[in-house]
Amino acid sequence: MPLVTIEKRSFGKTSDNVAVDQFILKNQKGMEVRIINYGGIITSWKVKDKNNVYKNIVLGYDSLAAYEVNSPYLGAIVGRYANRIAEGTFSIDGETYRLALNNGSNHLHGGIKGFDKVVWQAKEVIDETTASVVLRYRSSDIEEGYPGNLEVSVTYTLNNHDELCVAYAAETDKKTIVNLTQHSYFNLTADFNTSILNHDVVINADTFLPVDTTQIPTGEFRSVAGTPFDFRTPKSIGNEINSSDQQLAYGHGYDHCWVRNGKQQESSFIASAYEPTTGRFLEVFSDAPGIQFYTGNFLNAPHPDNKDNTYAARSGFCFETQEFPNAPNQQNFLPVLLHPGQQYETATTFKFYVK
């Protein structure tokens, strides 16, 4: 009997009657993990305390219509180009493209109908010590703006470590834009009712990108030492977070790209997270080169389990590893620009622990 197994199990249809399907992951620990195909989404995931007690820990919903009809980007694969890109315009090879407008001045997470609200094709692959899903979609030529018709594939893998590891991977016919992230909202005490600004976190970066009044990064690498940004050791989302500095208020919180410590292309700690009450502790590694911190400072999300009741700001936080924001026009950011014949591909583990 293999160490992980893949339950598939109907999760309705969409609002345009296309059939979703929900893959449950468990492994030989009791770690769970619950994926749809429409948009990747990860609507569960059961995490264990201290006292052997397994608990879902993101934030999510139990019926597709509410995913379709008011979701922040709860637990789902954002592209073609995760974060923002200012003004929705940006350039290859002097041809301008125009993208929606859907954060303010600013396009955000892939447009209006980005890769999160698209129904996945999705196949299960099982082996001795891991259980993966593997969701392919394509993405066809200005469809939301973007050049190319893009080949892409997210492969969540399950193995008995309890980690839980993201891999992408696109291909293009046309020269374009990629930057893919995951969008979990975290929130360790898996009691949603309560604020994340308990949570010790680390983050491994010396610098981090700061934003101007409309959240675009300036284009300066600014160092973290002496300011609210530094997470180098641990400290707790709320230690700070009020503090007055214009850069959190220009994101009414932590919103904001750091920069990964580390050989680029090559994976590596990025963050943890500690949820002292529970015990619950959370490592990220990855090779991507920044990791948006966002502490859900604009959640106002229905909530599954009480209707009169939301997802409040700050019940949950991302750790959304990905290429710099704006790196299209940035020229002092690294290149975001997929060829033909040429292969994205990058890779996210998150493993938790008790301590």
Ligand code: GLA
The other form holds:
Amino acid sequence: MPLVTIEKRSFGKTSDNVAVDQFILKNQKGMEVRIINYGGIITSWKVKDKNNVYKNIVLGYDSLAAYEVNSPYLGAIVGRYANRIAEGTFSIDGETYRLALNNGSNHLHGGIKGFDKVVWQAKEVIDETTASVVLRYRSSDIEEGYPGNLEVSVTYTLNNHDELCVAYAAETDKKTIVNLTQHSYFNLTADFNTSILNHDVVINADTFLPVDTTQIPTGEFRSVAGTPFDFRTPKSIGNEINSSDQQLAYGHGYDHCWVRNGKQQESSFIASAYEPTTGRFLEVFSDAPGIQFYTGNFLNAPHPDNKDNTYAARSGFCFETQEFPNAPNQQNFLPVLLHPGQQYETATTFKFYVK
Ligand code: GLA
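Show the same protein again, this time as the form predicted together with alpha-D-galactopyranose (GLA) rather than the form predicted on its own.
Full complex below, order starting with the chain above.
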């Protein structure tokens, strides 16, 4: 009997009749992650609590139609450019590209049909200690307005240390911009009718990127010291989320990018969340320069179990490791340009414990 397993099942067909599969990755301890090749979505993630009870801790659905109809990126891979691009426009070598304005006056999360809404090729890889699903997608030149044919892969790997690694890679045949992330909404209570406000969060960042009224970064790197954005030591999400602060008002809560401390391109601890009633504890490690911490402020999605219920605001939070928002238009942000012949590579690991 192998230490880790993968089971493949049908997850139905898209509205345009493309078959979608679900991959059930299970480790020796009992952690189970379900991933579909539509949007690269994590549909469920069973994690133990302090009493050894395994429950799903991410918002999701059991049916493909539910994801197609109304999903605020639940559990999905987001791209080609996660987060916002001001006025949906950017230039490369004097050529201007125009993207969909799907978030007020801005472009958000790759556009109308971003990587969260496409069907990826999937391959299972298993050895004695790890179970992986390799997802591949070819985004064609000018798809959603972005230049260059982009070959993208996202590899999810579960091991016996209760870690799920998400490794991203991409290559282009024409200069383009890339920023990929994972958009799971966590609620470590496993009760999605409970808010996430009691989770204690740490974010390993001395600065964050303040935004304007349309949630585009102003370009400033602002110290978190003395602000509700200081999560350098554990603080419950609810502690200061309602304090009077212009940035919290602009985000309707936390919906900002923090700048990871530590060396660029070197993986380090970036964030954690602890839920005291269940003892579940999540740590995130990444080589990404930033993390969008989003407290589900705009959530209002159908609930899978009950037509009269919803996934309400603040019923899940996201730790979206990524490049800086609107970087293609911000001179003082790290560059996000991918050249032909270069490899875009980044990885984020989610590790669970009980305390
Ligand atoms: C990101 C954005 C939020 C919101 C969510 C999805 O976190 O910053 O404003 O769009 O994605 O709804």
